[in-house]
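A lone chain, given as structure tokens: the form predicted alone.
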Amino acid sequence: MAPLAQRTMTEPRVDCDLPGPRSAELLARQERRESNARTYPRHLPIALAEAAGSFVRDVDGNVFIDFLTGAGVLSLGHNHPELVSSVTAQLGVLTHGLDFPTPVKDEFLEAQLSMLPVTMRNRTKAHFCGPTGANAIEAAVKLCKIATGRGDIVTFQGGFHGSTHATMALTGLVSQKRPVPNSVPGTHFFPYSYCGRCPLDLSPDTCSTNCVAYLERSLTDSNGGIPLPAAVVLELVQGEGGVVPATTDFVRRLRALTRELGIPLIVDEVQTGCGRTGTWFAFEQYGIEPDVVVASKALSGIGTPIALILYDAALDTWASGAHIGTFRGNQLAFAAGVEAVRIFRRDDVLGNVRRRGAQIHDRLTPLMAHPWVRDVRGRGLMWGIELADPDSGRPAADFAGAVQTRALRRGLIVERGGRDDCVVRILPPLNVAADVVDTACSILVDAIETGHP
């Protein structure tokens, strides 16, 4: 059989069990040898031989559009020719460079400070970081820390920063802590603006965004409990929490207040940014100015691995060697990075993801009609339908799983997240075709209207 980038793949096609002979063989394998931590293969098992663009096939020979894109990683979608020629050619020049300047990582970091809104680009210094974005958080909480001198830091409901200690001290997903004694001490969370799920039980109708009154009145409050913290983490759409966009008013609220305290404001860009929302960093579209960006997943386009925050000048107080890792140094990802950043321009890239945002907007949104679908909400291409009992309003975990399989048989992989993984994802690639997003919804939504609990 050809390989996967030699063949036109216009359309899914599963034509076995799933797993398939091949891919259980693996899969077992995979259980014997790798450890329980792992995650995508036990909702999704399929074992990957090879990818194209917006496609993937597993071993057995069945193929998938591919809407989880290495958890949105792949931004252009699985081997760019044009990313795949930047890596290749870079691969004989140099590929690992610690923090030394190169040509390439000049290049990359001078595509990221242009794609900045202009009142941003002179007064912003980068940091490389290891090549995760719990990495990059990490770094941006001890920056904060070590520029402010205070220590607690400020974060919210069913906001996901990473896995390690100290960014899952961060992270509001109970489970994820609870087998780990002993989190990392000053953390304090407050509401998000996820209407829906109001901690105080009021309508959006009369809310005048008390989430973030609560937050003023317990950082001004004298006998609040809570000393001035070193930051305040945001993401402007949780992902990992069920892709729940904040409201603007709540964020120009928030930047106003902390910019009132002099607290600095994080913004969590790992998996909204380099495009996702369809602006190049969601806090765009927001009309914010953050003072720290944190930035991973897509930069490269390729997948290979990059993280960086993007700061205010003023909060470059650490010392020579205050934030390492060897890793910071990847020149492949630099060269992928700075050939993204043309193609995004050349292509239209931004452009496209609006349109096909809305083009899901207006196949999905019917689906609020169906009563276990609480809600349809996104931006750009990040979209999550929210499942819950009609009855009961609990979350619909269950019926989401059930979901994602059937939507799996029909040749479509997609991410559950939010609350107890009710949440049926999509993170498709942002040059994705609009042909392959009308087939993807149509089995979407054939995969929730064929059957519920």
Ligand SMILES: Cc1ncc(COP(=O)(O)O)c(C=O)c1O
Contents of the next structure:
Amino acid sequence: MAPLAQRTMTEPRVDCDLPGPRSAELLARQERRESNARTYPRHLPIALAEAAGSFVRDVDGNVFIDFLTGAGVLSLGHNHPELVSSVTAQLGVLTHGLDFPTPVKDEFLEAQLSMLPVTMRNRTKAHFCGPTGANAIEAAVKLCKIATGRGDIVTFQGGFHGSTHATMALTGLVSQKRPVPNSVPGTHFFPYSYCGRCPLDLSPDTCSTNCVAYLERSLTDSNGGIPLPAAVVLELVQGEGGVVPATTDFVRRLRALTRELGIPLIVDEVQTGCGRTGTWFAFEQYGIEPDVVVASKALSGIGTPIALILYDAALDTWASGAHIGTFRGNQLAFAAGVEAVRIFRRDDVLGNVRRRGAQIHDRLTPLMAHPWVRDVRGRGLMWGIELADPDSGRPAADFAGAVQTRALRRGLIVERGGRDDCVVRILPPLNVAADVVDTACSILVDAIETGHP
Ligand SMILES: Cc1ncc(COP(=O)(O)O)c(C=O)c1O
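Form predicted alone done; form predicted together with the ligand now:
The complete assembly is shown below, putting the previous chain first.
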């Protein structure tokens, strides 16, 4: 008999209460033996058996559309056959290579550089990091501190950059930071251009990006209290922060300011990178060139872990061993990444991201008429529906939780984020088909229209 994944999964189907009996058993064993810090199965109570494309099957045989895609890692869906073949072929050749050059690594970097704007290709150097986004952010910050000889970092409210000690320090999420005393000193938070919840309480109609003007004045004021920073760290679309795209004005002025003051601009493309927003990197849509680009999640397209920073060669002043790590040479990830870039070009996957993004826009924006829907926003295939109490404007976390649960019961896996987790988020595979998007949107709309709890 064929393995389950090879039997078709073409539509969602949930045949029992969730969790089903086998999932319940594994979840109970997990609860007994694994850490209290575990997250996803608390809100999505299923145990996974197998997956293919945009679908995943739980151990009870229920089939779900997976619009979480391993937190944005599986850009070409689960088990893309050509990526599976490239990883399988590489397995018998070489799997782990530290930072030695290898043919497949060379091909991988060539492919990555070819995806950069032409003007950046010849001045870009790469450093392969430990295989997580957080590790690469740490490397980017160290690179800039060493190159500038400065110690302070500017970052933005609502941003997420990882869970290590230093990346958590750069992250807005207070609940994660509160229990861990003594954060990394020299980190300064400024308002992001999130007009829907403007910390300066200005209206988008009267404000011409006062948030970036505030940053400009703070950094140029001789009494501003902040020494010239080593770097500014920016997400172009805040993902965990609730799918908040930065405004174009904000980003362009920030780029101009950092250039004028000689501050390296690090763009965190861990989530937005590798096609997620409709261009290979999100910064391309803003007409800017950053000094450092951080990429990780979807670099291999199939979840074989890898992370790297791409940076201006002028910053390359650090010494041998300045950022080491055992797992910097995942040859399986390199092989898959080469194949992923080839598939993106051959299948016009970026075109699909834009078309399916437009489809999601058309299907979900009518939800704005719902009193509890405060906003529907996104770029490419990264979308969020922000839910808030219509009377108080407070984040409607319970409603968002109920929507996530209802969607799961109807066969759709979605994520949450934003203030108090009040934003229902979707991160579909970038090669997702139109009919799957259609089914998923119907489930989501229905889960919201069923009403607030
Ligand atoms: C924008 C951004 N930066 C960094 C990270 C951290 O990546 P990792 O979980 O691989 O350490 C994430 C993870 O979600 C992210 O979304």
